[in-house]
Amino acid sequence: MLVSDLFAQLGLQQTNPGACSIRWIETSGPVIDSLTPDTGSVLGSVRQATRGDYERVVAESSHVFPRWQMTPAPKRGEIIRQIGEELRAAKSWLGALVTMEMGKILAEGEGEVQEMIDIADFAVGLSRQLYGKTMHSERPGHRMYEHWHPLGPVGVITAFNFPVAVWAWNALVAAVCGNTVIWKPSPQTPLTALAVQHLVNRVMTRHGFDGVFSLVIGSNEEIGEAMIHDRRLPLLSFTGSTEVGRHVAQGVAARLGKSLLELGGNNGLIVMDDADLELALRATVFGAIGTAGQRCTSTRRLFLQQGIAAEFIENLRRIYGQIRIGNPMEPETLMGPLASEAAVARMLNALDEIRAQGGTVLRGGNHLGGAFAEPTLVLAPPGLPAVQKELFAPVLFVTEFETLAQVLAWHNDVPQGLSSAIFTRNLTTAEIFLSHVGSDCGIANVNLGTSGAEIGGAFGGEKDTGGGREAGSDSWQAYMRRQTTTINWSGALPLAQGIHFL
């Protein structure tokens, strides 16, 4: 199927400029090609936005913000609901486009669109639940409570591995809170961004709110840097590597703005000798090879208690030998390509370094041509330096351990702190893992893997993962400013702390 056919099914035109706010903007920026990782062929070409285009988009986003924020939150929620309906109608075709452009298998491509639909549903409910707390005042005849107000235009920079879902986590929640949103997608996945922007435009135009959601496709050097340093964007959400995240955080902090960071993950899965081994095996395989190991929540470190280690490793070797690798559009495929041939080269170079450090490749590690590589098992002795780094590839480090205390120390001894998991039937073991002396990650699971978080919970991690929280729970508060209010209806003017003045 051609990408032009997918755009036709969505009722869209494939030839579009690289910036959109109230209208599509004709731009003179350089052209980039979107390449399918599967074959390396060109799916389509997009002309990038210039700095001047960016300025127009921000101005228009700022212009519509006062009217959008004054729209009652439940009415904003109704508009978001209609965006969710557009996504439902386009799920199969948009999911296929995600698969073609990013390379994840078709089930995951459609799953990513379903994640957008789910967050739209969540935002609709949230529109009637933007709660503030009430507090008791120490002064007679006074009432204290909190207001939550939108911030203004919010910037969202997304990564290639989840080209549309992470935008939805941010944009739909931010918008229902009353903000406008400016989106810079990864230059590797511009077509999915164009398709989503078109779908959103259908709804927003019907309601007279063009410009609430804007898209700017451009380079990191020109558009990304502009967003980092733009004081008109009170919040910048960034998803990507820890290295780039540090640069984003420093730039935004220098202007006293807020940054929401979702950075690297180096996720560990612990299997105790009392675990349901079949369950743990299935979770390990999906966590390690899903999206070809290119999820921020991918399982990268596997810790096996010595009593079950040999059997578990043998079963992993057997299953890894049966993984169907190939065209991600075929339903039987379990693992598609990496993002590019350059990503495969980085993986192979890392494996050479791992061997030099004392790691042993147990299975896989071969280049299969193009952007395809075998999923790889590595026996990693404790203290292997390579384990400290996030390798964005289907490489799983396997380490044996003796005691829970030992494995918890090893598990937490990495710079990253996103997702974690333990498999055990022992209640005490599970509770220790979830306690303050257990996992130091933002996500901690018992008897399920590190990957595949639901949108109802807050998503994010600690340490080098950046500390941001997106999606569910109270993550909406990141997109709003808190205002504490006190009302005096006493007719007197008592001061706090019992101070007497005049």
The other form holds:
Amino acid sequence: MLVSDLFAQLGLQQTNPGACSIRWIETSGPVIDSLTPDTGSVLGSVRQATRGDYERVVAESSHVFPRWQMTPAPKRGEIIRQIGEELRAAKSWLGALVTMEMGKILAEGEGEVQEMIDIADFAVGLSRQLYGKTMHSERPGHRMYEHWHPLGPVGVITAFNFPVAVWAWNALVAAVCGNTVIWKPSPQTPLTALAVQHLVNRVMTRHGFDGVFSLVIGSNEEIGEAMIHDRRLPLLSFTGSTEVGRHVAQGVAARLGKSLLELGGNNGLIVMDDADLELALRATVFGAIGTAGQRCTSTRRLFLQQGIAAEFIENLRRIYGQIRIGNPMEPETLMGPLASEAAVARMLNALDEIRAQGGTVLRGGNHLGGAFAEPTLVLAPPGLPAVQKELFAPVLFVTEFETLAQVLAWHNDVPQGLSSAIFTRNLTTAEIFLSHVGSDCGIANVNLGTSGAEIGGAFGGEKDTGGGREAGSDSWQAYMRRQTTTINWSGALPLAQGIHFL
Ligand code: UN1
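Given the form predicted alone, corresponding form predicted in complex with 2-aminohexanedioic acid (UN1):
Every component of the complex follows; first up is the chain already shown.
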């Protein structure tokens, strides 16, 4: 596939303006190159937005908001449906661009666009729901109910590893709720963001709603900081590391804004002696190696019960030896590059530290040139300090255990709490894992892996993962404000709590 064809399909140029609201803004900011992690070559360039451009985008987004929020939700849903149609038509092109710019294999690049389509469909359904409750008043002739209203311009900061799907989770749900959306993508993946903005513009221009979805590509220091402290953004959604998320949460809280956080994961998968080992093996490999271990849901810790541990490790070693690593655009490839050579250097340094702490590399651990590295299995004795950190790389810590009580304690003994899984055929074991004394994570699965969640559920995690919930279920409530109303049709004025006054 020629990059020039791809660019033409998606509305991209060799050098692109990095900000768009009601229209594309010809900016004077510094140029950044987008590099393909596969070869390190330049795919295209973007002129980053300046602080002045950001001001203009927020002003335009705020200006469009009243008209958008007055548009009935089902009408907004119809517009989102058309965005879903554009995404369906662009699935293979946009998926290929995700692969080129981010490095995940083609099946996963297209899968990411499918995730956008799924959330678009979900948002269309939501547009006829967004339900509030009614309550029984304690006073005669009174009615109580709650109603959900949009917030205003919502900021969305996304990470390099899911350069488009996480925007869609946030933006399409936020927009159906009546908000306008200002997106700051990762500076590592600006072209996919530009492509999405072009696709969305086609629909929004047709309906006279330019400016509902805006894009600002710029540095964390300049644009990210501005968003954190901007009182015009009542909600800031942030996906990224726990360290940066903590900074975002503190900044937003200082202005009493709302933040929605999807931070680090450190996801454990437990295999019991009675498990279907074939399923457990496949789920482990996809969870640990998929997206080169760079999902927040990637499987990072594998707990094997003693009876099956030796055989399971042998099988894992064998499969790790057969994984095709290489150009992510080739259909047979199962693992592409990491995000950059710097990411590989971080992985290799971490492996040195792991060895020094008493971990044993069972397989892998080598640099394969450029941004490529071998997927790596590490035998981790219980309590290995390195296991506490989220290492955003294809490194899987393997630990043997004896009892369910022991493994649950080890499983929960990390700062993060995103996703978790157990493989067992025993109903009681599964129920204990899912109970309040089991997994402490936002996501807990039985007989499937830690990654690859569907959009229909609420996605997010506890503890250092930040507590946010996005995508399905009732996550839409994060993008709205709740108003509680009591209407008195009694003709009298009884007070609550039986108080008599005047
Ligand atoms: C992320 O890694 O930031 O559950 C999101 C999954 C995907 C989303 C991951 N649906 O693995």
